[in-house]
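Only one chain is given next, in structure tokens, and it is the form predicted on its own.
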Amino acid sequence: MTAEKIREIVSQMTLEEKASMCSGADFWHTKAVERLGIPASMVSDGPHGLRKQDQEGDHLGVNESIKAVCFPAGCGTAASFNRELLEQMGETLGEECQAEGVSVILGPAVNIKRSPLCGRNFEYYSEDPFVASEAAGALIHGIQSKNVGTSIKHFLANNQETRRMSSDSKIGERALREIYLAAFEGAVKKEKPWTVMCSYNKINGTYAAENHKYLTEVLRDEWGFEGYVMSDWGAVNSRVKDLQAGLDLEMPSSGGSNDKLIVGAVQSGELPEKVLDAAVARILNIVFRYEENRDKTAVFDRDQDHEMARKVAQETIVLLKNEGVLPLSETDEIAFIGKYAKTPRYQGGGSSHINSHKITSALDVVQGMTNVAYAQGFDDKEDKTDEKLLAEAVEAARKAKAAVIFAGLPDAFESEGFDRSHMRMPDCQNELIAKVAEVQPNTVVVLHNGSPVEMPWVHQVKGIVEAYLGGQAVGGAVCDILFGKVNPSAKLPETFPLRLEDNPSYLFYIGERDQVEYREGVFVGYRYYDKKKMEVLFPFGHGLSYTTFAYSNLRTDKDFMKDTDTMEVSVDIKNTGDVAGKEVVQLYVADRESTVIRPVKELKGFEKVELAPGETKTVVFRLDKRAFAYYSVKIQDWYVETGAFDLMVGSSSRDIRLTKEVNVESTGKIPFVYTTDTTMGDVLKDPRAREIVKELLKMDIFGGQKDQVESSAASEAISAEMNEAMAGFMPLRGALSFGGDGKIDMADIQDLVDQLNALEES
């Protein structure tokens, strides 16, 4: 429907009807206005499956939803590093939504994994904003290709579950721009989601729902977002302020109470009616976009989509460790151990919980294989060792040629609504792994979890497979990896630290009551661990394969560029093994010398390439200004410092294979304001300024006592370097105290400052 037609409909609506459009009719539907032909529109939870509730609704997964297909959660799909695969998954979800009459699926969720403790990390993609934004963009592209909307969430800085409806995220502007906003920015700009969901929390003192800076100035004015903003369920705190800030749709229904507030605010003049009209127009645009593109022929083929879920899961499973034990032989005596071999933990709890139409466990897959024995090993109802189950598991492992332990985190350990209190697995599972490894040298651990865990047994086992929360077909996908039918190709989208205390947010995560300080700034995840040169359990980007890859011939189409240009980066990748495989090639950029504190390197590109044995392919990246820039708070914009940068290509953040230096010239400028407190060293960085202060340079900072100092024993403590450093760190006003001999006064210093500022402005 055209914008003109929508404006015409809005003009025919009563004030009460317009206000009513800005809140839900119930838990999942927008309101209808039958006399004007405006239909109700249904939204539904996602983002890794369709949690459609036709009757009684809730937002925590308590009530029953329709039978659907659970795909791998965000923690896993990001590990695929495969945009094309995520698009295909999105297309499948979009088709399901069309078949079920759902106009908008609530997702993807792109909040940054600030800490391993966040209870909702299993839904989120990464600690890195580029990975999060690219993964989200691919899923959005796929879903919306079926004329179904997405709702990218939770905007903004919603990185914990504790006190999530009242907490205040205290974050500096640079960290917001480079980390937390950046996760949304690329996906919003490139893929144009139909809607955005705002979060519960405050950002620097203002609730997300009433934050005009981010909902309007950044989201709409800067990024060009054209859809409507909806609240997270129950996030509305002050309806009129929220509407003025840019929050269009309140969900769920407020029973008409907030509609009355809007009507009253318009009637009193507090709220301009044009603000309400704009919100209604944005909502109607999406309602009619879906309605006019309904696909009545769409079919929800659950069995077919189950196979798609298995295909996705195959590329979300990360091979963390392999000391020659994998792949397993299908003819060897093998023990499958652990409750999750039979009843896998394949999804998280809360609003994304899917009522799966069927579940394939690893034990289901090997049911006909008489050489595979099973022992439960543990129960996850409570963290308590069952000596009988433990003994059975150890005995089964002892008799086998290899043991595979299916372990991880129980539902009670991670879910929407609460945060983890530690990073450990249940003690009973750690004990099981240790006891089995004592009797079986060929032990493999398969992990089912939504976020990193500590692994006290890491050196006792030969293989570790991170299955994440792999969806309802996870058992089939895991067996495909274990037996070598599929070559693992996933990479970690987050760092696994050795222990929780190593995490950069450790001291301040959760915060004090409602105040949460993000003191780590831009140093989230690998940005912190690399800067600190810290040992980690498994680094960001890590993931093994059953083949090997060689990197060569890193080259660029230019060695020098202005920040207004783009640069093409190419590298050759060869499969040097004897089986086909896929490699995730990662491109990091490092600023050789920066005047601001920056990470050692940052991911600026990744591509997944499939190679037959012996085959070589060229992978190409394109870099623009943002690949080299940091966000300058002074100029409120992205800025590149002129100088040398290293392009680093590798298989993980800690496995850099090739490096090449390039030079970038800045076309921008950060104004420098001189004061009497400006140091001499900062003045001398500009050759033109040196001429203005040349008389000061002749002064002796020791107040004319240089000869005396040189002839005394104290001369041993004063070097030329010390003298130069002291002069460099001396503020201009210091000339009054050191070496001035009354020949210069404060008026003279101020005159020099004025000349310097005039030079800066010229």
Second form
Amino acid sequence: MTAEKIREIVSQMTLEEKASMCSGADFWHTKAVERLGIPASMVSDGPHGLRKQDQEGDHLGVNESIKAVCFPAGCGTAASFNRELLEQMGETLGEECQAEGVSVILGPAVNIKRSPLCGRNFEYYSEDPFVASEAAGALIHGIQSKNVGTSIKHFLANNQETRRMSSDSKIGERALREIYLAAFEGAVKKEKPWTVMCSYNKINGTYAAENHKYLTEVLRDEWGFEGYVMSDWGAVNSRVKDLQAGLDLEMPSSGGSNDKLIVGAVQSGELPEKVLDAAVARILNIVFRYEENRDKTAVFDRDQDHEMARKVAQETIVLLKNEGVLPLSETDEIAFIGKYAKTPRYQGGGSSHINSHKITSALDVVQGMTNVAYAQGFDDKEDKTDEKLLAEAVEAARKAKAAVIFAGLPDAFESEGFDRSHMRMPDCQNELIAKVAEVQPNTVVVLHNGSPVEMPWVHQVKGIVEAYLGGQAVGGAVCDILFGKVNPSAKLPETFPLRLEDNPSYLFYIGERDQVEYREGVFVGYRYYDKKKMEVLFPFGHGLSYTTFAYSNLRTDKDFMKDTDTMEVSVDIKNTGDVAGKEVVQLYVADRESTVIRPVKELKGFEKVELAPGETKTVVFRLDKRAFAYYSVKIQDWYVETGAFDLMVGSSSRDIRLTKEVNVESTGKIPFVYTTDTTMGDVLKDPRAREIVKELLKMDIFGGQKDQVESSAASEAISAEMNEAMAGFMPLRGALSFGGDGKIDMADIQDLVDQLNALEES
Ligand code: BGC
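In place of the form predicted on its own, the structure of the form predicted in complex with beta-D-glucopyranose (BGC) is requested.
Below, the chain from earlier opens the complete complex, with every other chain and molecule after it.
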């Protein structure tokens, strides 16, 4: 519908109708205004399947929803590093929504994995904003290609479940820009999600729902977002303020009381009616966009989509360790051990919980194979070793040629609504793994979890397969990997630290009551572990294959560019093994030298490439200013410091195969403001400034006394270089106290400062 037509409809609405349009009719619908032909529009969770509630609504997945298909959760889909696959998954979800009359699916969820403890990490993508944003963008693209909207969430800085409705995320602007906003930015700019969902929490003292800076200045004015912003369920706290900040739709609703506040505020003149009109227009625009593009032919073919879920899961399973034990032979005696072989943990609890129409377990897949035995090994109702189950499992393992233990985190360990209190797996499972490994040298552990776990048995087993929360078809996909029908190709979108205490947010997570300080700044995930040169359990970007890849010929179309230009980076990848496989080629950028404190390197590109044995392909990346820039709080903009950068290409963040130096020149400038406190060292960085302060330079303390120092007894303790270095830290005003001998006064120094500032502005 044209903007003009929408305006016309808005102009025909009464004040009450407009206010009431800004909140839900019920848990899942916007309001209809029949006399104007405005239909109700349904939204549903999200993000990895359809949680459409026909009956009673709730936001925590407590009540039944329709039978649907559960795809791998965000933790897994991000690990695929496969944009096309995520697009296809999106298309499938979009088709399902069309068939079910759902206008907007509530996702993807891109919140950064700041700590392994966040209960909702399983829904989120990564510790890295580029990965999160690219994964989200691909999913959005796919869903919206079917004329169904998305709601990228939870905007902003919602990185824990504890006190999520009242906590205040205290974050510096640079970390917000480089990490937390960046996870949304690329996807919003490129893929234009129809809606954005704001989070419950505060950001630096202001609720996300009433945050004009982020909902309007950043999201709309800077990024060009044109859809509507809806609240997370119950995130509205001050309706009129929220509307003014840019929050259009309150979900679900306040039973009409907030609508009345809007009406009153317009009547009293507190709220300009045009603010309300704009919000209503944005909501109607999306309502009609869906309505006018309804696909009446769409079908929700659950069995077909189950196969799609298996296909996605095949690429979301990360092979963490393999000492020659995988793939397994289909004819060997194998013991499948662990409850999750029979009833896999494949999704997390809360609003994303799908009522799966069917579930395929690993045991279902091997049903006809008489060489595969099963022993339950543990129960996950409580963390207690069942000696009988343990003994049976050890016995089954002893008799077999290989044992596969299906372990992981029980539902009670991670969910929306609360955080984990530690990073351990249940003790009973750790014990089981250790005991099985004692009797069976060919032990493989398959993990079902949404967030990193500590692995005390890491050196005792030969294989580790991270299946994440792989969706309802996970059992099939795991068997495809175990038996080598599919070559694993996923990579970790997050670091697995050795222990929780290593995580950069450890000291401050989950805050003091409602105050949550993000003191680690930009050093989230590998940005921190790399800077600290820390050993980790498995690094960001890690994931093995049944084949090997050789990297060669890293090249660029230019070795130097201005930051207004772009640079093409190419590298050749060859499959040097015997089986076909896919490699995730990762491109990191490192600033060689910087005046600001920056991570050692940051991911700025990735491509997944499929190669037959012996085949070589060239992978091409394009880098622009943002790949080299940091966010300067001073100029409130992205800034590249002129100089050398390393382009690092590799198979993981800790497996860099090739490096190439390039140079980038800044076209921007961060103005330097001189004061009497400016140090001599900083002044002398500009050769033109040296001219201005040359009189000062002749003074003793700034080098004039160099000879004297050298000839005096002090020269034994203070070298000329030391003197110069110390003088470099001397503020300009220091000339009064040291060496001025009354020849200059403060007015002279101020005069110099003015001259220097005039020079800087010229
Ligand atoms: C969650 C959202 C979800 C909404 C509706 C909230 O509690 O945070 O992610 O979309 O409920 O179920």
